[in-house]
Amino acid sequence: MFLSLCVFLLIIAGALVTSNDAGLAVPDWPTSFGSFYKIPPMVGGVKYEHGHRMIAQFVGFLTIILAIWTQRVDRRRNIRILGWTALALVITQGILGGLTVKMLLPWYVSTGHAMLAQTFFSLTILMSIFSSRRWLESPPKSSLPDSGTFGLRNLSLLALLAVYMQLFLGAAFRHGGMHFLPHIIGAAFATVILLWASIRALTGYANVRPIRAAASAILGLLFLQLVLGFGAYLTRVEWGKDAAQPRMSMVATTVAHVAIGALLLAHCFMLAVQAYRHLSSRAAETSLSSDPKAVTA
């Protein structure tokens, strides 16, 4: 949980770098102004860029500890794999961050850096859930059928894909690789999918607390994200298009928009995980009902 909090702060720090146009304030990597350990004067854009690097190093250190600790104390093979996966992601994230500097901020590398950061955040959240007492001690309600022609399990995966599509479009726009219109269209599509998934979860499985909690959070975060997205559009695209440097309103709305987007992605992962844990597929129900031994048992 502590690592998840630090990763969330790292995402905010990264958004501050982009929103303040400070991506090349420190022009070298892996050193900072030629040094591996000296802290440069934290002024101007340097305080955002170098501060981001310092938090990233701390997160990398925590991830190493988590990966090794997981191998020692957790007997579940899948969780041990997740531990190494988290370490691989944070290493890849550091390399992508370095490439953005070395290659002078290409939009496609910066976009991949942004999307991987939010994926890593979601992974740490899931590891917190899988390690919790509630997960370990509460049996899944797998006997509940995933009803409907398009069940909640598939719908939750569709919601994840919609959010990832929107993350790509938004990051590509922020880093200068795409026009703003695809991001607006993607927002409309993602909104419909997320509303569909969360309302299906609340109306069909309100008695399953983890599903209800994830769906309720998605609804609240979705509303807040739409408000912040509209605010970011006004402050950055309309009112701030001729600004000589980023204004406080531009920075605040875009950074908050990125942060809520990370939380929204994490809760979509939560909904998918809980749906697959507590609901049984129609195919499984059919095979179970057609097996006389299973029915007898």
Contents of the next structure:
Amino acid sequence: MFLSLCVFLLIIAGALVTSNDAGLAVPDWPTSFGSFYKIPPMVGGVKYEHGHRMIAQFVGFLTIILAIWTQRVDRRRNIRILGWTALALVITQGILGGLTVKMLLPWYVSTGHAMLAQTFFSLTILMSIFSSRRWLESPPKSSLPDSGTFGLRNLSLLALLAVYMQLFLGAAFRHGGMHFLPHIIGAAFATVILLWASIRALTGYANVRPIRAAASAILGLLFLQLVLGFGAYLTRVEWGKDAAQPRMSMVATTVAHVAIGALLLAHCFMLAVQAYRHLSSRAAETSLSSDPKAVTA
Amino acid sequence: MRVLLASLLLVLALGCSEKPHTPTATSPTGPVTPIDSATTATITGVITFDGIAPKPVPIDMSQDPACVMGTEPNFSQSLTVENGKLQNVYVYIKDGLGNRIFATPSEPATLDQHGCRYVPHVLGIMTNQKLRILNSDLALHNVHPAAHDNASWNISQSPKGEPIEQSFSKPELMIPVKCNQHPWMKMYLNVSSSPFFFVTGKDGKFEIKGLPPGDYTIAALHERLGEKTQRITVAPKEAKSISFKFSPTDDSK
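Following the display of the form predicted alone, present the structure of the form predicted in complex with the partner chain.
Below is the entire complex, every chain and molecule, led by the chain shown above.
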């Protein structure tokens, strides 16, 4: 959980770099002004860029501990794989961060860096859920059927896809690779799917606490995200078009939009994980009900 | 599901915005074409802004104490109009020079960083001419031209540090040069294969001299107001005067 909190701070620090146009304030990588350990004067853009690098180093260190600790302590093979996956992701993320500096911020590398950051954040959240006492001690309610024309398990995956698409469109716009229009169209698309998934979860499975909690959080975060998105559009695209530099209002709304987006993605992962844990597929139900031995057992 | 996928592809297709870029002419190579200085013409003129100029946008330099000099407010130079005259317009011969080859000046062009501002805000240089970048400030800067046709680079320059010398081999217009330490610091660099260009000052005036007689397209280019062109014919030894007029409707912001 501590790692997740640090990654969340790292995402905010990264968003501050972009919002303050400070991505190239430190021109070299992996060193900063030629040094691995010296802290440069933290003024101007360096404050954001080098601050981001320092938090990233700390997160990398924590992730190494997480991977080794999980390998030694957790008997579940999948969780140990997740620990090493987290380490692989954080290394890849560091390399992408370096590449974007070396290549002078090409939009596709910066967008990949932004998307991987949020994926890594979600992974650390999932790992903390899988290691929680509640997860370990409460058995799944797998007898609940995933009924309806479009089951919650599939809907939760669709919600993930929609949020990822929005993440891509938003990051690509932010890093100069796309117009903002697709992000706005995508927002309407993602809103419909997230509303569909969370309302379906709340109306069908309100008695399953983890599903209810994830769906309620998605609804709240979605509302907040839409407000922040509108705020970011107003401050940056409309009111900020003649700004000589990033204004506080621009920075605050865009950074908050990125941070809430990360939380939204993590909660979509949580909903999907809980849906797959507590609900059984219709195919399984059918085969179960058609198998007399299984019924009597 | 198919509808969803189709919508996704449509949204992506709508968004792909590799900015359209008009490639500039390549710099001709070979021996310098002689010009008869006894027959050359001069074009002079003034650039005006017809209408109410937008209010100057203030700059807040407080994020770096080394940048705060004096008590006078700083303003953005992206659109500077004084008494109806437009500053920082790059005027150049866009067409009509043919395949003439011009000598590269041996003197470098100078770009200074002073008071955490680029001086000048718009600069014209010739292809392969040395650009000497100074840092007169007590602040750390980084110089990052985001060129399209030429190579881009990003170099840090310490307070009062050693000058940076670079050159650009291809003609290119309005290359944004930025400092990522100080997000308000931005200037535009124009690289030309000919020496026939001028950047307007506060009086909005320009002068292009030493031009061989002929038919030309002369262009006035501004970072926000875009480009305006005129066809012009100059006879031997002729001095011609023309003017360009921009208005608030030209503003891209």
